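Form predicted on its own, single chain, as structure tokens, below.
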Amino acid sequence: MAVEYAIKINNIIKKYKIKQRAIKSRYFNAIDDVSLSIEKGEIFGLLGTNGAGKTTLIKIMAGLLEADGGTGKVLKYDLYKEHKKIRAKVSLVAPTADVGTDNNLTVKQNLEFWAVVYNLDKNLRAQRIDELLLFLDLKEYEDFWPMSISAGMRQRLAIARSLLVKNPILFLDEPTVKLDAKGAKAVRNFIKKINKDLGITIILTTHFIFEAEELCDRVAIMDKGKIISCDTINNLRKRLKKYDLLEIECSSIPKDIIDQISKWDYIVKCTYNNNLLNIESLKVEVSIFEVLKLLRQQDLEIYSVRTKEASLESVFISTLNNGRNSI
């Protein structure tokens, strides 16, 4: 089955001029020869430190900023010739929920106002607004002023506003950056819900590594305007040999059992020495259950179990170091 892409860009460049002195100035590439293919229906993350170029790239893909070079299509619309059509078919939520929110209107009135701005059919407005209030758990707050609800709820309101016209692509620029832990967790849960229940392609920027790990099907790691790696988290781990570790102290294990474990798809390496079974795995949460189950079936004694998961943070740091060393 052929892969269907929501976004496909090639060799995108965006230059900015910087004044160095009264007369002299220089250009630098905020986006430097970036190519990306994002599949329909996936959650795709742009991961990088502040200033890596994530927000600039999102604005280009959303049709809000024109690139200085390269080619691309968003929903099959040309990035240069049809940027107005692109803007009409994508939604963008800014890093702060208060952009576009009127504090003199209630939560529901804000959605009613934007429904008019988006020229949503009059017959659909009330139904769509009620659906979104329920979908994002804002129904009980519909008559509240935005400043009287939490920052997390205001971010949900901003997301609800972006979903009014049911655009197939949603850009989220650091959607949890100013939220407390509870509000951020709620927003992440709703991002997954929007993607799963509505089938919307979501592209988000973040410098929170755990957030990308929780949400994204694939991530592109950006640094100084370049994409230095792009893949699934598991594949990035494989490439850099960053695996989950499982250590089980147990009674003597027959060699055929060790050979059996070594052949499982998600097992990278399995060794046994001095009563310690050491396993490198792509999925420690699966490995621990299956290995312990097998050992129990063999009536082996288990004395202790320890795990260490390879985080995306270690992958991120290694990728940045490798990328910078190669320049």
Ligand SMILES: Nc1ncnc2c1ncn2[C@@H]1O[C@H](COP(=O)(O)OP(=O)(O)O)[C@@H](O)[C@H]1O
Second form
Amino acid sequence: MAVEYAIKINNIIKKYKIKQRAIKSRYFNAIDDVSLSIEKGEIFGLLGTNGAGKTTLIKIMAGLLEADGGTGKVLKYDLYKEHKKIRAKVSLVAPTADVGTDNNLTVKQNLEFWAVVYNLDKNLRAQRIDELLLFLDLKEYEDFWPMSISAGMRQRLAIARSLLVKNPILFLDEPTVKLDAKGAKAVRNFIKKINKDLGITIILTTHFIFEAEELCDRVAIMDKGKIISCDTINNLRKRLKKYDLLEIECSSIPKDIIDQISKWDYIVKCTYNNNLLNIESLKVEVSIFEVLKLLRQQDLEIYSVRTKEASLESVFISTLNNGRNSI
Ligand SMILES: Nc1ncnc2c1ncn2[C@@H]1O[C@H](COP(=O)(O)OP(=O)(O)O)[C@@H](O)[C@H]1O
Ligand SMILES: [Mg+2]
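Hand over the structure of the form predicted in complex with this ligand; the form predicted on its own is what we had up.
Everything in the complex follows now, all chains and molecules, and the chain you saw is the first one.
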């Protein structure tokens, strides 16, 4: 069966003015030649550090911001000519979504208010709101003031609002960023449920790799406006987990020895702190022997040697820090 795309964009560019005191305006590419295809029914993650371009890209895909170059379709609509139609078919929960919650209205009254704003059929409103309160486990809090429920529940209220209109695509911009671990976990569970039970295509941004690991079918890693990798979590893990950690507890090591190790071909990183030599190596089985040999030659005392598998999180950060062009 042919793949059905919810979104397909090609070579998208977005320029922003550099904010600085200058006589001449200068621009930079906040989105720099990005192409992406997102299948219907996917949970797709945009992963990257602050300023990578995630929010800008989802605003473009949601029809809220016009790109300066490239082409694209969201559902069957053209990114430029039919952005109003796109806006009517997608929902977006921004990190500031909570701002749209009126603290002088109860949880349910908030949804009633937005149902009017969204022009929901009068006869359907009550039923739809009830469905969503139940779906997002907010029913027993329907008469609570928003200030008296947890941040996680308020985020669920913002998500409920975005689901009032039955749109096939939902953008979630950093859906768990302001939440504690418990609230974030609950929101992640609901994201899965929205995708599975309602069949909604979800595009979310996050800077937590574990969140992407838990939720997403596929992930695009963004850095400085570019996509440096786009793949399934499993394939990404295979490619990212190219190196392991070697931890050697030993007596004080001269700096030139650390510099020497750092220069070896298969060493990604070598640091020494509090008697602990930490090495990220692409070939940990070779590094053990080579490093131990060198340390012995220096007459250094070795107290313990351990190898560890690097977490996906640390590999991801190290990859970005090392400025590799592609993963
Ligand atoms: N309206 C704007 N005007 C100028 N620069 C902007 C604007 N919005 C975002 N930027 C810049 O564009 C880059 C990407 O921002 P953003 O898309 O918000 O990244 P992310 O969501 O990944 O943190 C950043 O350098 C940011 O400072
Ligand atoms: Mg952002």
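The term rigid core refers to the maximal set of C-alpha atoms that superpose within 1.5 Å between the two forms. Residue numbers count along the first chain shown, from 1. Because the structure is predicted, anything quoted here is derived from the model rather than measured.
> Aligning on the core only, does the CA of residue 56 end up 2 angstroms or more away between these two forms?
Comparing the forms between these two forms, which are aligned on their rigid core, residue 56 does not shift its C-alpha by 2 Å or more.
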